[in-house]
Amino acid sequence: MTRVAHTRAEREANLRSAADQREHERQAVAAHYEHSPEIFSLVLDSRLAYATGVYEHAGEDLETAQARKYARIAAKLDIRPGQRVLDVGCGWGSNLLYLAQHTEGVFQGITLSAQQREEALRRARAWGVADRVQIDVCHVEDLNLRPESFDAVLFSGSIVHMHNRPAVHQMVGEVLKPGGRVLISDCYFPVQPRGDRDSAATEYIFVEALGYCRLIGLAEELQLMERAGLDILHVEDLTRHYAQTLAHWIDNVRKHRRTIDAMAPGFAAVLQQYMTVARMSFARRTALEYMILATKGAPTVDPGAWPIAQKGGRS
């Protein structure tokens, strides 16, 4: 497959070697992250999901349209007791933390962040799921994983730092056990170019802020994951959610904006800047959001019969 650079960043990738590829990512996307939780708590919800929300209604808070979405992706992957989870870029444990509160199954998940895995495991021993979470720091290319070993692996807001995209989908084919489930939740460019991908703006955001992203479009990642033997159950676009959730984190940037700066001088213009520019383009839908479901030979559950919950409570 021909790969195709939509960015500065993505070209500058891709004359580098895998190897230093993988350790450029694993500096510049943590550098973004290594600041303090207590920052990121003031932007987001209470778990601390940096990802899109999924509302009813425009006037629906951020709290709600986030237990919205953590409820959909713990219907989507169907976790049964027992049964392992990965979630690669878990983050500060929001989404698996959710889900090790709400189901019986195992999860491992890793970050480039030690200041993330500090927090999420210390939330595990307050929820008391301490026993069935572990959290490392580590890349998604340096896992050694057992073919076979997972039921479920979730990216959410994470692979879009990845650019090593088709060694990720085959790492997921290998260790989903038959019937296993994979979910991505992220950012895509529309096929058909829509602004200037080589704009200041772009640069801002996915080098200066968040250290190194690539958007593909939505056909190369469902190309990909096939290729690495899954097959699509459910594809949903979540575009619109996104700019009503960066809408909710630029007014709490600057609601708090003091007391970032108290903490991390410059943070807050930082976080404002790069949350504007991507809520114009989540708007203007040059750049678009979706959520993905595949599993790895035939499903285990029925896609027409998944009790996603219309109404998220605060859980």
Contents of the next structure:
Amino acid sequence: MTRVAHTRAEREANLRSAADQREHERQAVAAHYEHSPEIFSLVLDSRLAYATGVYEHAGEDLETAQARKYARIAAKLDIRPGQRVLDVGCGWGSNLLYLAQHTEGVFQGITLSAQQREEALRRARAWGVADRVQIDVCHVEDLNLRPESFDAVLFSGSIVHMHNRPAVHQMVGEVLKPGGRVLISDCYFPVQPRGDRDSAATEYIFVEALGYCRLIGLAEELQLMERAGLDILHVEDLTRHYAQTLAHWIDNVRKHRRTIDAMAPGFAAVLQQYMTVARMSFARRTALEYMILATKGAPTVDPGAWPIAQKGGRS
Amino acid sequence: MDGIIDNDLILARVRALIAESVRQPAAAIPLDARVDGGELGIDSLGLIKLMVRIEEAFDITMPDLAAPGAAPFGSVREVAALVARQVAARQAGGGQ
Ligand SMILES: C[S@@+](CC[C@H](N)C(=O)[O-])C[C@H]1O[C@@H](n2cnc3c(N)ncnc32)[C@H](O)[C@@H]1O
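Right, and the form predicted in complex with the partner chain of this protein, after the form predicted alone?
All chains and molecules follow, beginning with the one already shown.
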């Protein structure tokens, strides 16, 4: 596949050795997530999803939209008792702990942030699921997993931080059992460039605020997945939903500006600024949010049978 | 910012914040210059940062830049008038 770098950050990453880039991500990406979970709990929903919610109505609140998103991911991954699930970039455990509470699966999460691991484990204990939850501070490329040892792999808002996508998908293709599912929910560039990808705003969000981000085209990601032996089952657009989620987060930053700044001076402005850039990008569709579901071998879920609401009531 | 502040003070403070964001003395910022038209050399990120600075400084909420059909911000004077209205609304008890 031709490797066209979309941004300056990506061009710089291409000049580093793979090991140097991994080290760069370990430092630069972790920095954002190492801020106190107390700060994020003022901004995000109660389970601390740092990813888009799913809204059915314009007036819905963040908590409802995130709850719908957890349930949607649970339905898509369809985890049966005893099945093993890997959450790559598990954050403070939003999806992982929801799934642990609502299924009888066994969970392994990784994050680059020790603070996130600690908070996720604290919640796992408080919610009585710690015996089925393991969380490590580990870069995805440092995972050393047995082939065909997982039934599901989840990336929610995390793959965007990973430069070496072929290696990531290769790993997923190897560790999934036949019938295993992978779900990715993340941000993509439209293939025909809209907006300036080398703008100060892009650089600010991808580098200054979030350390390292690599947005690629949706088709590029899908092709890498297919090359890793996966079959694409379902893709849906959540761009509008992310714009709405960000509006809620931004309002929460405003509400708690003083408290946040008391804990981390200047961080409230960083949050509001990067979230505003992101919200404008999604509102203008210069960046797109997709949820992708793929399977290794014959699928155990059937998206063709999923309901789509009928327009006009009567059917 | 506490207490009742009058519109001249708000205009001066907004002008100073704009001047700061483009690293110029306040006197170099014409009151009729458009804030968002490239006239002052403020790009889209600069505009976002400026709005956040204004929100912090006056404890107000500025209009949503991403709302469909969001109005452009206009001149320094117009931005200051917008801020003054928000400050008045807040001082009237309420809100944003
Ligand atoms: C935006 S947060 C999303 C958290 C969570 N999945 C959610 O949806 O709430 C991104 C997460 O990815 C993790 N991450 C980023 N790059 C990673 C990498 N190379 N290896 C492991 N985790 C990574 C970060 O530490 C962080 O926990």
